[in-house]
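The chain below stands alone and is given in structure tokens; this is the form predicted alone.
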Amino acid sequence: MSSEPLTRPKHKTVAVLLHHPISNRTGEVITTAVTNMDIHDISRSCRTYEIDHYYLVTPIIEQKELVDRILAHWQLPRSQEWHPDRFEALSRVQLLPSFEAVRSDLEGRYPGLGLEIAMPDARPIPNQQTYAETRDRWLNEAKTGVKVLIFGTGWGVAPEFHSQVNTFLAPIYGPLGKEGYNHLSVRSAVAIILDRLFGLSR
């Protein structure tokens, strides 16, 4: 067995879960609710794949207060003692009121580095890239900027947000392809996408 120390991947990547602006089933722009599972499950996936930071985005004050209470609990010394893995994952979570606030925070975290905004969509839309080609390109660009992965809730990120996206990623299909069932939870989709982009198995 190799005795070489483990090193963090060279990629600089953050994940963003948008709760606004989101489309509902009729195409109206809405704000969805943050769930406890959004916080815990996605933060654990982000920690597993060495994602630097995980942002939740909602403008609703009551939702911020809820998230703050949850995160405060996991910042307690006894939480760190009893659940160190969960404590570590949740230490990367932050809630902000808008994607503009996320951009501002990233400029402070990574001064001088450009952002590539990448967003998967369950719907086929023009110019979507495969995960294999995106993974290979990002490996070659590991030191050139910050990759920002956008995930949506509800019936998907509202089209008004699309102008901010640089790279659209392809839908996740099961064995029946686009004709099969295509309604994964966002938590499952995040885990699959992170594995395709950053996992050791290809």
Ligand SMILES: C[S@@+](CC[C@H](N)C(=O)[O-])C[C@H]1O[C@@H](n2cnc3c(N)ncnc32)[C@H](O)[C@@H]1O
The other form holds:
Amino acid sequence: MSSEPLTRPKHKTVAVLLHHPISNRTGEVITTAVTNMDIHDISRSCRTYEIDHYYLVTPIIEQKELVDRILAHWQLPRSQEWHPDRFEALSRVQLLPSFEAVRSDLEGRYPGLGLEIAMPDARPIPNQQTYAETRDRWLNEAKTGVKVLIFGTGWGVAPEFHSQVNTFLAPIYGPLGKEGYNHLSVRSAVAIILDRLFGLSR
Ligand SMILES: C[S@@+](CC[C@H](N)C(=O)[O-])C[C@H]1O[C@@H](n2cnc3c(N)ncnc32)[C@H](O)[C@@H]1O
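Output the structure of the form predicted together with this ligand; the preceding block shows the form predicted alone.
Every component of the complex follows; first up is the chain already shown.
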């Protein structure tokens, strides 16, 4: 059996966790709070699947100060020495105030590489692509680009964001399909989706 990776990371890949614009239970657009678990757990999934950057997006200054304090703790030499895996995963995390700021950061890092914005959603949205077809398309694309995976918080990414999305990715379902429960935590959804798109365990 070949040990050749199935998905050599040709493209740059990034994950974005939006805290704005997010829907609440009544459909209003809100900003959700950043959680420590989402910083740690998603950064470790991102590191495992060779995601180049993990952006948290919130316009709230106090949340940025909080995240900066958490990240600063994990950049200390002591943290590096005692928890090298966590240190390494968290070194790819960055908080920015808006998705526009993420776009400009990526355009600065990777000049000339086009961005494809891909967003999974737990609900059906017209023209959603499967993970298998997206994985194959990305593997076979000749031109290197930046693949930007968008994840939501609260009751999901607000519809006003949808005009920014190039590729909608299908809901993950359990064994009961559309009839079953599929409200995953964002941390679980990220891990499943990264494995479907980039994992080797088949
Ligand atoms: C709506 S938020 C819920 C956040 C929640 N507070 C938590 O516990 O993490 C969950 C996000 O994870 C992703 N997600 C959750 N379930 C999913 C599913 N079944 N299929 C695809 N994406 C899903 C989507 O990005 C969604 O916006």
